[in-house]
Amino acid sequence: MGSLGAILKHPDDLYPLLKLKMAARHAEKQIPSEPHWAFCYSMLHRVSRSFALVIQQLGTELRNAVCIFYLILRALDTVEDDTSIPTEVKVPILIAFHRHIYDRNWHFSCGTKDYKVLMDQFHDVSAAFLELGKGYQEAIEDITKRMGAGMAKFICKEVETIDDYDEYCHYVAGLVGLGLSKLFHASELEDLASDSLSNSTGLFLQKTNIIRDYLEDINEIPKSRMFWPREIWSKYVNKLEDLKYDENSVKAVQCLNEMVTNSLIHVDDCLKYMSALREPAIFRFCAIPQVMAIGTLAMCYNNINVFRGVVKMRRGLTAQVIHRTKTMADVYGAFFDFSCMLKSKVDKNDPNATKTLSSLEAVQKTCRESGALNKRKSYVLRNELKYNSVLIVLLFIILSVIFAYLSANRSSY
């Protein structure tokens, strides 16, 4: 749930977290009984265990729709992303996925782990997709057509210009917004949104993740994934995995800055989108992941530690945004928050900082207009350390029944 010491320091945290892991178990008691189902569903709390918690507020139609849409895209991202597998193997299994899904028995043993789990019994998740409505059906196939012919494009081509970065990540990213957005309007629950609005939100949650994951991506086996356009880290250094020696430390921090800049281009459109949605589990839904997204790139700007390891949102934090993420005004809130966090780390000498500013401004601009600034908390994080007194004593009490009842369980043996 989160440390001692980490909730003592955020005690805000502890009621999120306690809410978040009720949720969690909530959710695994919620597996179909079916086993392709019970498998499909066991297997999204495996690959994602945040998605497979915002999914939980989808009506169960739409919820299998959008289980079933994931865990097609994630097998593919799986073919993809294995960098084992020869070319000459992996684009023509790319190519024909959409046809592969209609298929019960088909299955391609690559991946490690869970995914290579999901890869083994894709059968399981044909089997459900042949049971969804024919809509759904078809915005899934549609979308699994194009981002498959998309990446295998990408196989055999570098990103090179960000023309070029914008492309790969709508095959890889946007299309899942523009699949999202058919699988809603298959369910008569939302207006069909534009695809270039549903395209933004998906290159602005696929850049943030990017950007996070510069380190795990260039260090694969065996072969570097590397996904940052040479038209930006040219400007730095010679080759992308110089980045990460210390050496090229403060070339590394403006190469990244400047790649958290790109994405923040992203944002006006993402409001736009979420602020047309009705049905307020799809506004969730939707929203959870945007909101964490410029947190992650708040924590990721000017943070020497991308190249050096994982960095992320503290889990208190992350289940602050899932606890308070209700509604547009508290998505208003969120964003102007963690721009305002991301504008204090901006170094008026980083060659980006103009436009960096500029962009940040336009979002919190934004978010002021929209008059749901007031009667809020702040995400932003300060120094100082703020302690709660109620809820370091209901942390206390907690932690004593917790006790308690494990002292009695003990003298009962």
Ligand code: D9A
Given for the second form:
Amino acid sequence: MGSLGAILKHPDDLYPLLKLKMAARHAEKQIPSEPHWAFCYSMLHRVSRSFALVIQQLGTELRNAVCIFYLILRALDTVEDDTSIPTEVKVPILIAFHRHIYDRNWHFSCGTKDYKVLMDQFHDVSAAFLELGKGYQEAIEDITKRMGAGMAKFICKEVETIDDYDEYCHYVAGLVGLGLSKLFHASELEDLASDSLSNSTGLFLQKTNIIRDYLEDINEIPKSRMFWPREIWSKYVNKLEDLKYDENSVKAVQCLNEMVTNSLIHVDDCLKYMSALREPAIFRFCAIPQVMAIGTLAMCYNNINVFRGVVKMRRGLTAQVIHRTKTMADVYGAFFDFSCMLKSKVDKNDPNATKTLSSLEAVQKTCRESGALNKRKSYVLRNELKYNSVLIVLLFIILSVIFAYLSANRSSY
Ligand code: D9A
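Switching forms now, from the form predicted alone to the form predicted in complex with the named molecule, please provide the structure.
Now the full complex is given, and it begins with the chain already shown.
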């Protein structure tokens, strides 16, 4: 759909989209002048678009640490993801990555497009890393070491059980949560969060990505990547790739719904984690991805399109989340709304319906008991009034243009 069509369909997207555009322009102007930092920030913007803008609003010191942490993790991911690197080359790189970051001259070419540029110019990331405070460096080193070892372990191991699934997600995402909590603590702006809550924030985001990216991962060339645990999918099909075939669509959606239900386990911890944050910029930085995740789960649930193409939140809705996520009340509101949306999609014949509904009710209870659900704009309710008001504004603009045109013509006589 063209952008004008999209905006006419969702007029509420317009203002947040414009704000986002302006924030992006502002961020571009703020890129530091030293070449290695300039490289890091322009890379950050290229690989993460909207998330980069959320990083950008942190205070300088923490922002630099998070930017470097993010790029190091992306580089580690690029090595892990590149299916063309032989295992005997890949494993030692993953295991030693935490030492490479201290080496201004180290680099390893792999990946494609922006990720290839990141890998080829990795010395700029190392140079910037070496300028961070010791506390930040140690936190990043520790996480990189544990993540590299965990990734190496899973290179030759499949995700069989739900415990394997949680373990894999711990290495690639839970540890990111632990690392960020350490960075926040090092900045002296936050207390140190517990490892268990920090881990859950990463698991919730990563499990959402794994659900959403089923098709992309299964179609990966030369070899598909499989993260859905056998313990879940084997109840529905004989092979994970069978989920994408039309004849299995009923089973596929049931399996998808079980995966979503499994992710919901982490919501309670995520809400606890966010409610303990004090610094507004750090809060927003953590809360925006969490709200996006519950929104993405709501879109994916019971949706066969997960097996046919990409199911993503539209850009305007992302902009709305960024614009409207400021306080814990906003987060409770969003989690409540998206839980409502999920609840309305549960089919009572689904094998996990009871479990899904009880998880959702627990989430709603937490949100309701926070006492924050009054006086807010809902994400899900759409009314025709708003639509009409946009039409009126449009009509007004058209009339003003005609009027201006007529009066300009008259004065030229
Ligand atoms: C994050 Cl430093 C991630 N991951 C994300 C982004 O959020 C988390 C990677 C590196 C860092 C941070 C994140 C943000 C805030 C607090 C967190 C946290 O913990 C306390 O991580 C747990 O997805 C990747 C992992 C999930 C693997 C950890 C958000 C992000 N969004 C993308 C959108 C998308 O669809 O991927 O990157 C974007 O905006 O481009």
